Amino acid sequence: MEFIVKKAPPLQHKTACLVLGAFEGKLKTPLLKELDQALGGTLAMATKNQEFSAKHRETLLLHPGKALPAERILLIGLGKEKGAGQDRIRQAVGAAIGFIQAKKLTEATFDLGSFALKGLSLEALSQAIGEGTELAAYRFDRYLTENLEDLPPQLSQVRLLIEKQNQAKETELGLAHGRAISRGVMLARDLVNEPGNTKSPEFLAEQARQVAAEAGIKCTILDQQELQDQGFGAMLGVAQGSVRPPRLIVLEYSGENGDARPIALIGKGVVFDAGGISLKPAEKMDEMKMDMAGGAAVLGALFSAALLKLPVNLVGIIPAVENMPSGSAIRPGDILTSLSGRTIEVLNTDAEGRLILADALTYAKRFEPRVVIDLATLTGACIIALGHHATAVLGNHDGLIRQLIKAGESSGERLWQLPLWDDYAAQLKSEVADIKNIGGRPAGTITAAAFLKKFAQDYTWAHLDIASTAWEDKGRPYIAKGGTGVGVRLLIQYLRQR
């Protein structure tokens, strides 16, 4: 897709369709009234007729005839102004690019003017148009061979139009942003969308080693016999159940000085959960390729933070692993040692994610992180606690939570935080090993973290518990179904906030 930035007055320019966007209550402005008067009141009568009065993500489409030169005129709701930011806008450009593309056209043009908001910059303004068209855009369809001709097109080519030449510096420096972002976000879509009989920890670790070529970040891979020689008993443990092999994947990025300690984003990676032994039911099984979306955010943040040039050293683990059963498979009951020395008692073979992390957090000790920051599809009691409108972060850390429930809310990635006393921890105690890895039904979500916690002590860390928002059923603004690429845009914004 190609963006051009151009000085154009919005009523003057030749387009397929033309975008204006409009607040509530305020559908006399200049450029409304001029459109009014040029289509003879037929914006007013559909006003008066309550056929569009600016609610978020109303549109009404118009078609000017001779009029004016633009073929097509989409009016895409705002909302009202008060309150409005950022995600306001791209969840608007995304209906917009929905509606577009349903009309099966390949290019369109928005006034940037119409969509402005007091306080955005005009650089913030654009990146958010540009998310909202690149992820709005997206879609999975690599395996599809018949019917291709339904699909609508790709969009070729969409145009943003300002006022003034000394406005496209700003406006095309927010477009690169914005696109850097969208590429780690549909590269993150793409890995959780992946389908399971291709999605092995290998190939994970291939796909990071191509994005790391690409971006100039140092790829390491940790084959089984090194995890063996090394001693990450709890991953293993889970891994020895599949015959496709673990890999533990370690990027490096460095955009600081040498000697500033890194942030570490560390990734849950479970290529495919079955369950293991405590089998998981069959229904909705098959969504269960997404549980690696932890590891997928983790892949996608370094590669946008890489094309960014983002000022700061970042570090991400990412723990790949499948979660079969099998003759091989750990039984309920067994005992782990995980590479902190600690023992686990594994009374659920399906709480798998937390026995990874456990070991990718330890091994996260070596690079003495300044900040660290895990991502896990972890539990199902999350979505009961939050539905799917919500990541759940806890941590041992107030003011980190703090940074990432505002970045939450800039990136339109909301977070809710959840208590993590020490109450919680009683619910692990085991009396044949150091820890148990299940706390029983309640407080399912702060028990595993509760968990986590225990191989966190050394570190400034959150957690954050995506199962709630990694995957989208029916499909939204700028998110399709399937998986969301969730965590992106919130790990970027908050490195960016920093």
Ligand code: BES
Second form
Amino acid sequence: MEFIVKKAPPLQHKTACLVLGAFEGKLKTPLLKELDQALGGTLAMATKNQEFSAKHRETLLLHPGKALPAERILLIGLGKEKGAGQDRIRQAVGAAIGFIQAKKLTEATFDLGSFALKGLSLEALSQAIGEGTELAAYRFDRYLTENLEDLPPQLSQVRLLIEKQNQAKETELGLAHGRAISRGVMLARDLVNEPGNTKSPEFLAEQARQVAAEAGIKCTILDQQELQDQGFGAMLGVAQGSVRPPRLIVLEYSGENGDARPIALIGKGVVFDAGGISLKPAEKMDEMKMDMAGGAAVLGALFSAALLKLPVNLVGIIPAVENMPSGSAIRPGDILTSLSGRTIEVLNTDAEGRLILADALTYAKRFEPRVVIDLATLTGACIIALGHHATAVLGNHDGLIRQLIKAGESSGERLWQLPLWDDYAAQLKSEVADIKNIGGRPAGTITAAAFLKKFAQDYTWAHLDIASTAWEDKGRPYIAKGGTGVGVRLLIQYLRQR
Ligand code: BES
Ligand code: MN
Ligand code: ZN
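Got the form predicted alone; could you also share the form predicted together with the named molecule?
All chains and molecules follow, beginning with the one already shown.
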């Protein structure tokens, strides 16, 4: 997709579709009045008939005929101006792009001025438009071979009209940022949507290697032998039921001087979670190809951070395994010795995410990180607690959690904090090992985090349970069905706001 920034009066611009933003209760702006006049009162008529009141994501399509050079004019509702932020724009733009693609158009023009929000810089606005456009146009069609002509054609050109030439630079910068972030999100989505049969731990490692090479990131892969030599007992325990061997993917991006302590990002990389011997039910088991969404988010975030040249040192750690039942799989009751030396009684082999994360959290220590953030599709209980509208955040440092929550607001990837009081640790007490891997039914998301906390004692740490947000089953304005790529925009926002 090509973006062009141009100084031009919108109503004199020739395009297949001119998109104008409109705020609820503010339909008498000079531009909309001019439009109404040119169209002989059509807009006033439509609003009077209550066909359009600019509610968020509401659309009105007008055909100006010979009255204006644009073939179509699409009004997109932005809702009430009060309380609007970046994500309002992203969603509205996403809805507009969906509409435009459904009409099989391949080119469109946005009038930037009509989307302007009080308190939102031109750069932030352009970033939101870039993201909304790219992410709404995303689809996973790698495996479709038939009826391709029925799919909407890909958008080839999007123009952004500005009022004054001196706005061009900031607009282009914001667009470039939005697109760099979108590339990380789309990479994560592609990886999550990839089916389990092609997505082995080795495949993930190979993808990471390629992305790292493209973006100038250092990439080290530990294979099964190295993991054995170093003592990744918890991770290897999970991996042993699969014929496909595990990999530990380690990425290092340096955007500031060499000895500045890094921020470590850890992502759960279970390429398929059948549950192991504690086998999952058949219904929706297919969705468990998304159990590496945390790992995908970490790879996507490092990719975007490198494209943006963020001035920070980052380490990405992705334990990649497959959780399968087989004659060689771990059994309920088995005791594993983790990389930390702590022993773990495995009472349910389906609580595998925390096992591989335990070793990854221990491994992170050697980088002397100033902050560690892990992302994982860790518990079904997270969906019960929050539905699909927020990621759960827990950790051992309130300041870090506050910063992440703030980043969630503007990125549109919202977080909600759950408590992590010491009291919950009691549920993980084992008679025969240092800890057990399940804490019973009460507070499933919290006890999973309480398990991780044991392995994250030595640094500032936050855990994001993205089980609720990594997979979309209905489709939203800029999030198609399937992998959402959640975490990438949040992490980039967190890193940029620091
Ligand atoms: N990957 C799942 C969690 C999950 C469930 C993610 C649904 C996304 C959607 C995880 O490995 C798991 O199986 N967790 C168990 C833990 C339980 C055995 C303590 C769960 O949530 O049931
Ligand atoms: Mn599981
Ligand atoms: Zn899992």
